[in-house]
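Presented below, as structure tokens, is a lone chain in the form predicted alone.
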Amino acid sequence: MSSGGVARVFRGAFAHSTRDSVLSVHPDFVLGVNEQGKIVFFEDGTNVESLSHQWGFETSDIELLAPHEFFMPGMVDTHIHAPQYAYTGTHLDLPLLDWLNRYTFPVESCYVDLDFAQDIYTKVVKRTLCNGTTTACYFATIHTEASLLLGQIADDFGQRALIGKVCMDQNSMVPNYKEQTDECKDETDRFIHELLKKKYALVKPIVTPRFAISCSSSLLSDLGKIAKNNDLHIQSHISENKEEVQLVKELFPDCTSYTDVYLKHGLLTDKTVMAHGCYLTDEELMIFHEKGAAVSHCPNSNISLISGFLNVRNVLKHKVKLGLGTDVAGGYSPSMLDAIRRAMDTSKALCIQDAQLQPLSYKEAFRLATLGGSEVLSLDDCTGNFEVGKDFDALRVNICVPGSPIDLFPRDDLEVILEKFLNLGDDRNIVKVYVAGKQVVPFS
């Protein structure tokens, strides 16, 4: 089918999010897909024939969708801890900071160990994806090598990812698992220019402090430095819980505030990712909208751990980037279709706390999990729908497939088909999925 550059061509219903519009569906329309994996029309369904003859495609090579599938943008994962796979959907009983030096360290130390790293980092990589997740924005470990393994891991799989090796330098609950300040800093310069080295198409490093309790201000200006001369996203966690907010200050207190620490070092840029903000005032917020930065909402973990909840309707407000993010393993699930529903559900515990405020829908939740986590990533202009010019990153879901976990009724339109999906449905709903045109799912 690709002498007139079109490789593939889809047609049926379409759901996505634009600029304009939080949903937009299409119940009828025709997508191409060129042998770069980028999407050259999509168009609705009465064009077809025209089409064919301006790329040069037979109908009869077009892939039709059943009356009860439909294709949705892959959803992007703005915050997931890759070695936390490793006891995700347990360990929930302690709030954040016990919970890191009973739990997470004492794991996360593992990690200089490579086949324990190889076989974890395969099993959440796999997992995500079958759950939807097309764009990941991981978390490893200190270790340098077991980083560039999820790296090539994620390529392997064909999983679009930015991979941030962790830096910390200060860590007195478990003093073994932490770096010298210039280790660190020749470490992650040397994780950066290895990952590049590898010239993966949808693989790139992210400049990774773990927060700023376990970072030394000379590390995290190094760090700051480090992303602006290799123009890399950043990211880190702010805010998340009320004993956390009150050790940074006790640590930074020439910082007027949380986000302060951040912006002083160098670290707060228009590719800079901070997950949680359940405690940003609007004052950090205005930050945040200057600056360009994003925010990555963990609505599972906040509940999960304890921590808090964000207010969704304020950071939009104040025009911050926003995405949704599993934080596993602080979230206990690495579905996005969970981030979607407890994103919902904060959302509406905030309305019974405060009257006035409006719950988050879930056409806008859907949107989040898509083109806002694709712009939290700053990669909106490749991914996040299914705009010409971007990369086919796609899910195909049915509702009908064996063991489905919902049921349709004669008059469910495309919008309640959508929508059930996004209450009710899991990865059996999902049955193909695609990332920069290339099916990935199921594994070949």
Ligand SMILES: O=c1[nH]c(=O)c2nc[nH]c2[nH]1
Given for the second form:
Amino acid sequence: MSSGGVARVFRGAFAHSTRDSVLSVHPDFVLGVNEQGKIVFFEDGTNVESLSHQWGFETSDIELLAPHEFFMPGMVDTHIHAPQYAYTGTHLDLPLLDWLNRYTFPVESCYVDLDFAQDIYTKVVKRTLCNGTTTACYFATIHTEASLLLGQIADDFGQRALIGKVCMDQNSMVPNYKEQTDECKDETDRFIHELLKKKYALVKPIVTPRFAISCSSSLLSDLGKIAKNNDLHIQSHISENKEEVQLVKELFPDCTSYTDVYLKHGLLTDKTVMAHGCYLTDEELMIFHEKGAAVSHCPNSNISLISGFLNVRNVLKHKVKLGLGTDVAGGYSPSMLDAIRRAMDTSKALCIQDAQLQPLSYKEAFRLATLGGSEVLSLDDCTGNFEVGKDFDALRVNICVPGSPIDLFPRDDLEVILEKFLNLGDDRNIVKVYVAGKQVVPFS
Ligand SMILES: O=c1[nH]c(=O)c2nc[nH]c2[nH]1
Ligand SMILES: [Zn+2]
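Since the structure above is the form predicted alone, I would like to see how the form predicted in complex with the named molecule looks, so please show that one next.
Zooming out: every chain and molecule, the one shown earlier first.
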């Protein structure tokens, strides 16, 4: 395309969320992307002539979408365990703590083997990208080298990612899967500095205490300091299952709540994302709000491990930042479309129990999977929707691909098409994926 600051121009239907609107649909818009992958204009299709003069492109160079196609923002998986992809879709017969001991820790301990890591990590990055996850917030394992490898693979395939080397110095059930406290702190420092040294444009480290049960108080404090000194993101788990909440109470008797454990150790900041939160009290949600900390709602995992139901309405009422996570492999699906569907199912299940509750709409679930996720990861200045100045992270969706699981009818408008895609679509309908303006699916 001609010079003048625009590298690609698309024209067709767009759907996204904004700060003020849970769903904004534009049946005929034009969007321009510059060489740096940033959106430089996003306007009504009737402005195309003046835009072509202003930005110096030929209208014949515009990429036109078909009537059954639309763009939506790439989805943000705010919580996924890359190593657990090795057994996704299996091992869902035990509650959380038994599940960790029986299946998760033995598998995660294998990532000392970099060939094994390379295979699984390549597959999880490719699978999530094909399913429309343009940004992923990953847990890796305790192994620094394999965690760095996950960062390299995400960078190679062009996925935006936060990568966490898992920190744990307590593990009575699988004692070979933990580190000594000092070693864990030193390796976390090394991981952060090695990853930052790579200067990947879209891949950054995130401080990752596994959860309060597998970390000593001393390790939690060290990690709080590391995050503060390096201005880093933090991720962990909180209040997923009743047995876990009870054990945390016993392990940290000086703390008033599970939230207080992380608060006291400097781990609850405006760059913190905590997965699950099914049993957070209103007082704890108020602390989340005050600190600007976020919750990752992982509905597939919450049901699969029989953990609990997160009341999304109550989280939103407390103005706590909220996004969706697949939580592979406690959640059996790596697709954020599944997370959207399970979030709506969970909300409806809660409505069966309480007729006063308002179910989550598909529009709200769409927002959580896109803009909400970007807010959770404090990346909403660069991704989450099609605002000018943000990176072009987008899915080109085609409802009428061969073998499509969706049928369209003449009266289906853009909102109906979007709703059908969210409820019925899959990776066959996601014909192209862009991250920061670069086409990353189909793979080059
Ligand atoms: O769903 C979960 N998956 C995990 O790997 C994990 N570790 C601590 N708590 C956890 N919850
Ligand atoms: Zn998890």
